Every structure is written in structure tokens, then in C-alpha cells.
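Just one chain is shown here, as C-alpha cells, and it is the form predicted on its own.
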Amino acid sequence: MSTARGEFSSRFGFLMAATGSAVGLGNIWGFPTNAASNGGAAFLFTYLILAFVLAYPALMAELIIGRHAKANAVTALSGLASTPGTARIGAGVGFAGMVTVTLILSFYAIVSGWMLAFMTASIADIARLETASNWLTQSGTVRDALFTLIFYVLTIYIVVAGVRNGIEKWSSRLMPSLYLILIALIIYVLTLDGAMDGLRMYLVPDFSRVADPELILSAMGQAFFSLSLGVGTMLIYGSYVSKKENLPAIGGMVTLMDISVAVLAGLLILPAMTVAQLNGIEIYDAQGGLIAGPALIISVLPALFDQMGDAGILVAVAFFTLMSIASLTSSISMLEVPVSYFVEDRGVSRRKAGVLLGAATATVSLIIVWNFGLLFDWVVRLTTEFSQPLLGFFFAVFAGWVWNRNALLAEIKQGHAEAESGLFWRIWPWYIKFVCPLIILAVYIQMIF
């Protein structure tokens, strides 16, 4: 079965796939602007011990659940239950996460959009084709509606290719790419004038601000969104991966890797927005706070760029191509989430299942499109402030509570024989059981209220 479902070729395809669904445009531009809000280094310093206490934990439950069953989520999450009740919840879970990440992946396909049409704006310049350069930059429903489209075909194209010849291979190259392009954008801009003070923010931590409940909250939702848990994308990768391979030590191998990708982007976004305020550039709103998400990306940062001349160019079409990777290799495997599914519980051919989910999907972003003002908003808070979260903690409840704790450590035990003498196993199975499960309600209520 394994086989026919595809699989990994190597322990590098997969950290590649599995970082890259986990670093996306929210690793950019939300933890940077999450530390800028929350006291700069004391968020950093609290956000990198809830990583390891909060998001590993969480990431490991969705990873063996998905190599024990080898199948999508529904299927996997079913057939951990061992009385029919509880095989309709894994089930009715396994779907929600289905519909929650096609409509995360129905406004993220937007914003991306944005960013392979700032991108080619910037390609524009280049060619000094100044009008093109301004119907790219500027906010319509055309211009929206047509990236969002082109981003959608990159996206299908890579998914009906397979695990192997798609997702592992397109991974294997854009990621260190991505790093790349982020490390050369650091060194430059900490070579700007006012770069320094966004270093210190961010460096220097004010540790009276780590006991802020507000700061800890907010350092535990990032720690847990960023690694994209609780909607399946994990498990599917998961289920992919070789009987052979040590679970514990990939799935700290992922989480520091979507760290590392997180702290490099506070070391650009950080010194970026204050080298932009030292030039006359407004980082604050109206209301004072500070501007952060698609408003931070798409006017402060071109707005220095423009301040920089011919070598702003360069930089804006290095930024935007970052962005626009990090945008490719999270849609990837949201699609894969739904695509798994039809595959695999409804015989549906890989390519038949990617072009219509795509095509279906890509009709409720033009929908928003054409309803921006109504819908963006609405889509963004039902999905990632009330759904994910709460579906996180079926997750956590179904791998500590559900499936037999026996059935559990062997899983563990075929890619690492001394698992059940070591650390992880001492403490993961308490810890999520009960810590996580208490934890993402914690951050699940200050959500709502």
C-alpha cells in the first residue's frame, strides 16, 4: 500500500517538504511582527522555549499517527478509535481539517498572488516598464484574481506530480533556496543605516515582559501555527514517511528548522521596519500600533525598496521572490490534504483529484476576491483563531487518549528499537495527554476573548 501511495525518497526530501509546509508567508512576516508587538527579544526568548514544549509535541503526535496508518486524515484519525463513536469523531476531525485548509488555502492563494505580482513588478522595473509595474502594484480585482489563478496552477502542477516527483522534488530545490535568499537579504539590510536599533529590539530582551500572560498567549499561538498543525497537512506528510526513519529525531529536526526560518526572518523584518522609519517611512498606524501582516509587506517594505534606487530593485525582486517561495512550499501541502483523501478513499486518479480540488478551491479565492471586504477577514478569523486551533486539540486528545498506548510505542519503536528507554518516551506520552491538550484550550479561549 505504501508503495502505491508513494513515499520519501530520503530523510532530506522529506525535512524539505515538511519545513516547507511548515514556513510560509505567516513564518515571514507574523512572527517578526509578533515579536515587534510583544517586547522584540523577551517574545523571542518565550516563543523559543514554547516551540520545543508546545509545537514538538503536537508535531509528533500528527507525524506517528501518520505513518502508523499510512493514509489521509480521515482514515488515519478512524482508525485509531477502537469503538464506532469514536471512529465518527476521527472521522468528522479527519473532515474538518479537510475544509478547514482548502479555506486557509483559499485566501493564502490571495495574498500569495500578491506576492508573485509584486514580484514581477519588480522584474518590471528592471525592464523599465513603468506602466506594467504599476497595474502590478496597485490593488484591483484583475490583477488579484490573475495571480491568484497563476499561483493556483503552480501550485496543482507540483502536487499531481506525486510525492516523489512533485512535492519532494519541488521542496528539495525551493527550500534552500529560500534560505539562501533570506541569509543574503540579512546581510544587506544589517548594513543599512538604523539597522542596528531593530537589532537590539530584537536581540536584547526586557525580561520583565516574559511574565506579559498577553506575551506568553501570543508566543503560543505562533509557536503552534507556524508548524501548521492541526489541519492534517502534517499527517499526510507523516504517512510518507519510511517505517525506517527515527520519528522523534525528523520531528526535532523539522521544528528547529522552522524555527531557524522564523528568528532569520526577525533578524530581516526587524531591522528592515526601522532602517524604513529612519527614512521617513510610517511603521505605526493611526491608532499607533504597529503595522503588521499584508499591509507590512505590500506597502512599508516597497516603500523602502523605492528609497534605495537601482539596488532597491535587486533587493525587492530577492524579497518577493523569498516570499512567493514560502507561499508555494505551504500551499503544496495544503492541497495534498483533500487530494490524499480522493485518492486514496474514493479512487480518484492523483491528477483528476488535483485539477478539480484546485480548480474548486481556486473558485472559492475568486469568490473573495470579488467579495474582499466581506469575506477576507471573515475566512482568515473563522479558520485560523477558532478552527485550527480546536481541532489541534483533537489531535493531541486522539494520540494521548484514543489509541492504545502499546500500538503507540511500537509505532515509535520501528525506526528507533531503544525508544522506549529514552527521554522522549518518558515524557511525550504524558505530555500529550495532558499538557497540550490544556495548553491549546488556553490559547484556544484567549482567542475568543
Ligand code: PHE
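All figures in this text were calculated on a predicted structure; none of them were measured in a lab. Numbering follows the first chain given and starts at 1. Think of the rigid core as the biggest set of C-alphas that the two forms share within 1.5 Å after superposition. Compared with the form predicted in complex with phenylalanine (PHE):
When two forms of a protein are overlaid on their rigid core, residues whose CA moves 2 Å or more are considered shifted, and Phe43 is one of them between the two forms. Superposition of the core reveals a Cα shift of less than 2 Å for Gly309 between the two forms.
Relative to the superposed core, Val160 shifts its CA atom by less than 2 Å between the two forms.
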The other form holds:
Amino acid sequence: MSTARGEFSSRFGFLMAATGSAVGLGNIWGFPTNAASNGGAAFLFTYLILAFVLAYPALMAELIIGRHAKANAVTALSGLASTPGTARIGAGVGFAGMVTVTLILSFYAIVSGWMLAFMTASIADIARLETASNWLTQSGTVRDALFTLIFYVLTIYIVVAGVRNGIEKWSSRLMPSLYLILIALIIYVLTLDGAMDGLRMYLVPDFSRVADPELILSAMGQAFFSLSLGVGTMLIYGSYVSKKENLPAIGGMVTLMDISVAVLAGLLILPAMTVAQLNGIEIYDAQGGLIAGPALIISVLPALFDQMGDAGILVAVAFFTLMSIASLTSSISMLEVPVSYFVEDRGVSRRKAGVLLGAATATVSLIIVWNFGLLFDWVVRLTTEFSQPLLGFFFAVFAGWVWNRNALLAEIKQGHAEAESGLFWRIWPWYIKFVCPLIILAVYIQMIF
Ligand code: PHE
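Complement to the form predicted on its own: the form predicted in complex with phenylalanine (PHE):
All chains and molecules follow, beginning with the one already shown.
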């Protein structure tokens, strides 16, 4: 069985795939709007701290466990245990991660479908196909269902092609383009009138907010979501990494790239919003809060692009292509979690697992599309604010308490022979044992009050 497992062909391939998973709607959309509604740079500040003390150690736990076990989360976690009871808990956590990531995909694909619809609309604008463009930008269940399904077809196509020929190949093609488009858009938007107000909103901290429990909870949820943690995604990507790689270093690179895209996206979205405001577009909702939900991407920004004339059409193509790429490189990593389990543990072929699991998740998405007001927010909150940090807690406990310390060190030493005397080994075991579980618990307790 182990000889049939996929493996990334190079460090670059892993970095593109893992960064592709991490960088997604969470960075380009979630992060800037969370920052804007939570005290600007005060959020940025809290987020950066959490990213280093909480998310990076948690990411490392998943990568190390994954590479050690060379298996999916269910098998990997239960394999770390020394008693049958703990093994059952491990398998349970792995399963819960699989269910959570499937639910995340079910809402993520809907939003990604909007991105595809708007991308297609801006291409229709270039061709002066006005009726088509109007239909594509008007929300409606038929449009949403159609583009959600198109998005699933792309996701399934890549996952079925396998680790190297699908996930790695497409991430390596798409991620560099994402960086280029993002930087070009930032440079353009910052030259527009009104952009500096957005920059100020983003970068000037309102420190009175730093201790706000709501802010800390949002920042923690954001950090977990953004690094794709707690659901077995990074564990499975870790399991495809060669034993020759220095894990602490490549995990650090993934964290830095993920943070940098989030911080950069703030330089794009918030200035774009204040540019829109200067152009008479409403950017605050009835309660006086910044429009941050779906309306931001599918109404505020498109209204801005509309006003920019022909240049706006090109900016819209670039922007929605950026969003679509970010979504797709993340969605493939979500579908890979259950697919890898069914392929490895249930002996199902990759093609069959990809198609059937993709179709089942698509069905859940369609149910959400048709009951949007009732289900969408609820599924988002349940998975990202509740399940993900809770599962992250269990991953930390398994790495810090359940797994044998010598076996753990032996795994890190592969590809990093001098690990034992290095900084990582001096700090990380403490973080994963005490700091990570305690921070997560503290935030939960605060949430209950
Ligand atoms: N990290 C992705 C984003 O920021 C979302 C994601 C969550 C991907 C969980 C995989 C697993 O958009």
C-alpha cells in the first residue's frame, strides 16, 4: 500500500501546494474585512501574535504527524496512541476533521462559484455581452447552483489526477500567478484617489480593542482557518513530504507566505473600499459597521469596478481570477482529506472516491444554496469558529501528550539531523504541550462568558 502513496516531487511543489491550500478566501477576503471590523491594526497585531505562537506550532504538529505516519488523519492519530481507548479518540478526531472539512468545502464552493460567475461576467463585459454579464452578476439560486457545480468539476478533476499530476502540478502553475495578480492590483489601487483612507483604517491601530474577546476569537478562528488547520489537510499534505525535507523550515515558509498574502490583501481590499466610498458607493451597513460579508465582494467591489470604465473591466477580470485561483488551490486540499482516507483505508480507486465524495459534497452545497439564509452563516460559524479550533486542540494534545517524545524527535531529525540542539526543539514541544491547548481553552472559556 505504501508504495502506491503519492509524494510531492520537490520542495517547491510542496510549498506551492501547501501555500495554495493555506492562501484562499480566508486571506484575501476574511482577513482584511475582519481587520477592518475589529480595530484595524489592532487585529493585525493580535493576528500576527496568534499566527506565530499558536498557528505555526499547530501546523508543525500536523506536518510532523503526517509525515511520520505517511497516512491520513484517522490512521495517523490512532497510530500514535499506546492504548486502545486513546486510539479510538484519535480515530474519532480524524473523522471529525473529515466531516468538518467536508462541510467547509460545502460552503466554500458556493462562494467560489460566485467568484467564477463574476470572472465569467467580466470576460462577457470584454466581449460586450451585456445580457449575459447582467445575468451572471445577479444573485439567483440557478446561477449559484450552476457555478458551484462548475467549481466542483474543476476541484474533482484536479484531485482525481493525483498528488503529483493534479494537486502539485496545478498549485505550481496557479500560485505564482496569484502573487503576480495580487501585487499588480495593489499597485494599481493605491494610485487611486481615496486609497490612503483605507490604508489608514487598516494600519492605524485602535489598541482599546486588543483585549476584546470578540477580536481574539475572530483572530484565532482566522488563524486556524487561514492555515487550514485542525481538519487533517496539512496532515495529509505533510504525509506527502519526503523524509529528506527539513520540516520546521518548510512549515515556517508556509506560515510566512500565508501571513504575507493576508497582510498584502489588506493593502488591496481596504483601500479599494475607501476608493469606492469616495465614488459614492455605500461601504457601511445600516448598523454603521463596514460591509464585510458576501456583499463586499459581490456588490461593493463590482460597483467600484463598474465605475472605472474600461480599466475597471480589466481590474475585475484580474481580481476575480485571483479569487478563483485562491479558492481552487484550497478546495482541492479540502477534497483530498476524505479522498485520501477512502483510497488508503477503504481500497476505493482515486477516481471513484473523488467523483463520489465530490458529488456528495456538492449535494450538501446545493441544499445550502436553496436554504441560504437559514444555513450558510450557521455552517460557516459551526465549522470555522467551533470545530476547527476544538480539533486543533486535540491535534496539539496528540502531538504533545499522547505521542512518544523520542519518536517525535526522531521524525523531526529526518531531514534536519541537528534538530535536537536547534531552537525549534527547545521551544516547540512546550508550545504544543502547554501554550497551544491553553490558549485555545482560554479563548473558548471567554467565548462562553
Ligand atoms: N486556508 C483556506 C483559506 O484561507 C481555507 C481552508 C480551510 C483550506 C480548511 C483547507 C482546509 O481560504
